[in-house]
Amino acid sequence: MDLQLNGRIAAVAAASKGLGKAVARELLQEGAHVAICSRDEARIEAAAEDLRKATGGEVLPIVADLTTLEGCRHFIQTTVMHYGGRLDILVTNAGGPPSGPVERFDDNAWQAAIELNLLSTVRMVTAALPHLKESHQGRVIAIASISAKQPLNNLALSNATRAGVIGYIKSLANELGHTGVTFNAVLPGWTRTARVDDLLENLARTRGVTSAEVEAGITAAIPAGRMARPDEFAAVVAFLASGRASYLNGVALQIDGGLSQNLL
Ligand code: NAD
């Protein structure tokens, strides 16, 4: 199947590593030109170089802090300027908010999580929309989390802000579906990024077990019996970004090996 991604212009947020970088790589392999961002100049330049070497594709690294309105606008505007006013695909993403018991989070913690995970999505989409509407293959894919469908303990900040992202994406799909732009969310379950490796090691230290034992406890609840590889997640995002996904609009798609037990 030709995904019709060759020559498309994509902006993939928060992509110096992990899921964002895997998505950038997949889009590059399909022939798209990809702008990526994160806060640290050395890290985003290094990620861009890795991606160029791995795919031979054209990568534009941009330094932007997505917790600010200026950072979100800067990411989109720099991308659009570099590619002669064009933008076809926006993949929103950011780091995860801290974990902890629900009662521990004060007003500042809530404010920060809303800026990081909900407002960053709204701000990037708002800046990108005029350009996406001019594309024949306008796509927004928001990376959220399975916690939006099946809230997890100790992750109240994530549970609440990701659910907000789904509500926002659904509103966009409803109100702007007629423009031809599609708006969808993807909900990763356990995906083996460096962040998850760190998490497993931290849990292992706290519990006095090995990280393989912690992982076995987690994967026992996943029907697929294992965590995802980042490239498995990225392949689904690339399909949603493709010309072939033109009638998929307003979905919140879990990519979790069957972990979430909701019927819809
Ligand atoms: P990661 O920590 O490996 O990567 C996060 C990326 O975001 C990095 O490139 C980092 O530089 C960038 N970033 C963080 N804060 C930023 C900011 N303020 N401005 C710009 N860039 C910023 O995480 P990951 O595993 O790739 O996860 C990506 C997202 O998906 C996170 O929100 C995470 O909570 C969520 N998620 C991940 C999993 C998983 O299993 N990996 C599962 C569910 C949800």
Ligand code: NAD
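Numbering follows the first chain given and starts at 1. Quick caveat: nothing in here was measured; it's all calculated off a predicted structure. Just so we're on the same page, rigid core means the largest C-alpha set that superposes within 1.5 Å between forms. Compared with the form predicted alone:
- The two forms, fitted on the rigid core, differ between the two forms by less than 2 Å at the CA of L28.
- A204 is among the residues whose C-alpha shifts by 2 Å or more between the two forms once the rigid core is aligned.
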Given for the second form:
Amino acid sequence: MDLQLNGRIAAVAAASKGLGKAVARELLQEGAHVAICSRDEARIEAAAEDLRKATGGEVLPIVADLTTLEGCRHFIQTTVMHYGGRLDILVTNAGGPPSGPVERFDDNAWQAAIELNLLSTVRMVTAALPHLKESHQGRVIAIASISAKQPLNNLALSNATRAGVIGYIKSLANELGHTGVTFNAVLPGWTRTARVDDLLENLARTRGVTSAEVEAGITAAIPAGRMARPDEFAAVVAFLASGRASYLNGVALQIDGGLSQNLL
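Let's compare: the form predicted in complex with the named molecule is above, so bring in the form predicted alone.
What comes next is one chain alone, with no partners or other molecules.
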């Protein structure tokens, strides 16, 4: 299947590792030119070099702090300027907020989580929209979490802010679907990344068990019987970014091996 991504310009946020990096790699393999960002210069430069070696594609590393309005604007504006005023695909993403019991978090923690996960999405989309509207294949894909539909213990900050991202994406789809730009969210379940490894360790300490025991309990509840690989998640994002997904709009798509049992 031709995904019609060859030569498209994509901006993938928080792509120095994990799901963001996997998405960048998938888009590069399909022929897109990809800008990636992180607040850590050494990390994003290393990630760009890894991606170039793995795919032979064109990668633009950008240092940007997505918890700030200036950082979000800088990421989008630098991408657009580098690629001659063009932007076709925006994949919003950010690291997860801290895990822990809900009563542990004070007002500062909540504000930081909102800045990190919800406002970063709003700010990047706002900066990107004028350019996406000019594209014949404008796409916004927001990486959220399955916790937005099925809240997970010890992840109150993520549960709440990721749900806000879905509400925002559906609002965009409803109000701006006529522009030709599509707006969708992807909800990864348990996917083998460094972030998930950290969560397993934190849960293990909380419960007084090993991380292997925590993982066994989690995978027992997944119909697929295992956690996802990052490349499996990235393949779905690439399809949503493609020309073949032109009539998918306002979707909050679970990529969780069947874990979530909700009907809506």
